[in-house]
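Form predicted alone, single chain, as structure tokens, below.
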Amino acid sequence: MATVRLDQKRHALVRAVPDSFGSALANFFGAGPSDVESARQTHKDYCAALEENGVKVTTIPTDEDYPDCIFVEDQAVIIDGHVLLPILGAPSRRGEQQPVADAIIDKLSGYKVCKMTPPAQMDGGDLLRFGDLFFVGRSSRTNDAGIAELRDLLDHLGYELRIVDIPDNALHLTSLASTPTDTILLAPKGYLEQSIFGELPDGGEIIWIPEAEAYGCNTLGLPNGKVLVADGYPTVVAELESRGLEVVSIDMAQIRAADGSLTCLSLFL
């Protein structure tokens, strides 16, 4: 989930990698993690990159009962003093939420917290912010009822919401797209129609990346002009560097094996 502007990325929640990570769900980019210690090293490198670039990191203890619990992005939507706790599309992951919610409430005193009600379902990974415009993926994890509850919140806050239908061979909207800055959107050819995002606000730009580098389209922009990028996606790197952005590459192989991406691993307060 990317629901904050670059200048708001000052504090991130993450969750440690459990020994059970090898049993994480994997149906799209990955075939399942095979090296938990390598995944832990990636997570360590990720947290270090955030801290080295001015982001405070708070780590929530892991839970061996939930192999996917490192993917905290899915567990909450935080926008302008409001926290929406979704009902995740994968029933096996719903028990991950309470410790994340407790950490948010502890850090964000005074925020208004609400929770989705059935039959609504949504993963935070289906939400993408582009300035004051929001996109939501209608996917195998996010249904129309969930989108309706999200729209109610965004209407209250005065933001526009657009729906992006996610193809069957992808998990989330942020599996395929990201906003490395507040005015740039990365997306892969082949997976999405090039008209699907509609007309962007003045100054906005979509960079279309070759289909073979779809995974690399998930990036994490930081307030200092640097961008975290998964290692191994040269077109993504070239496009970002040509626009004056400094790239920090991270080996995401074991995270990808669990269908996870860079944004999946953090939740910005």
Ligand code: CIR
Contents of the next structure:
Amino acid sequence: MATVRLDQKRHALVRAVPDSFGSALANFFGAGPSDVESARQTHKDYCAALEENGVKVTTIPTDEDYPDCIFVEDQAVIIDGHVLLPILGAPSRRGEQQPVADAIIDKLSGYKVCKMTPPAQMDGGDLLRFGDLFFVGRSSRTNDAGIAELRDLLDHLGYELRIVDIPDNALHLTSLASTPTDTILLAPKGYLEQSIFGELPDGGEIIWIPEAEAYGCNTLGLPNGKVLVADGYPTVVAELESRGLEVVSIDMAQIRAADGSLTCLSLFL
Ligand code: CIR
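Let's see the other form, the form predicted together with the named molecule, since the form predicted alone is already up.
Then the entire complex follows, led off by the chain already shown.
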């Protein structure tokens, strides 16, 4: 997930794919999933890749009433012992949260849990951590009141927060950008202005990827230094490999069909 540093990624929560996944929301990259079994295979491959690369995986049972429930990244923000439970931007997804919150509390007793209050709205997929700097997407799912509540938490923890306006043709910040390591940020040309992230801390680098590979910019760095990447994005792979990173590819077609990406499928504790 986007809110922990690489060395903190030891335990991930995921949620199994429901039969109803074909009805998941799809307004941006995808036209809606057409093959639930293939989505399940992807989910299985994803969990196996996490386990094989040093991450313990806990699976929350699915809920047929919530076609989007596999996208657990959106349901909680976990930063250094603090958990913020956002009010999701899509009303149809708000009922997904309680079992995710219960699983977090079960695993992380002693963590401080706060709930957002209306009119704040935010999806966890709008949050991106770059070492000690955070970016939040102001999007169709995340509003200014949600950003203000997030800022309160980050001020308390002593971290800087910068806002990135998400264009109408994209869902979340993490739909367009990711931090495969604590010092590299991947983002697509065309969707985002090259000045939008501001000046990066010393040692930080943004790799700008051609617009046609925007979906491939969502990658997932693993604690052993490998990086999960969606199949079919050769520039992303070449850029990461040229920096000495080893890439593990996953066929994400059916997840992409529901506007989901690699990071959306897990929540790191
Ligand atoms: C939605 O529209 O909410 C889901 N179909 C996709 C959520 C993807 N989550 C993410 O980018 N963090």
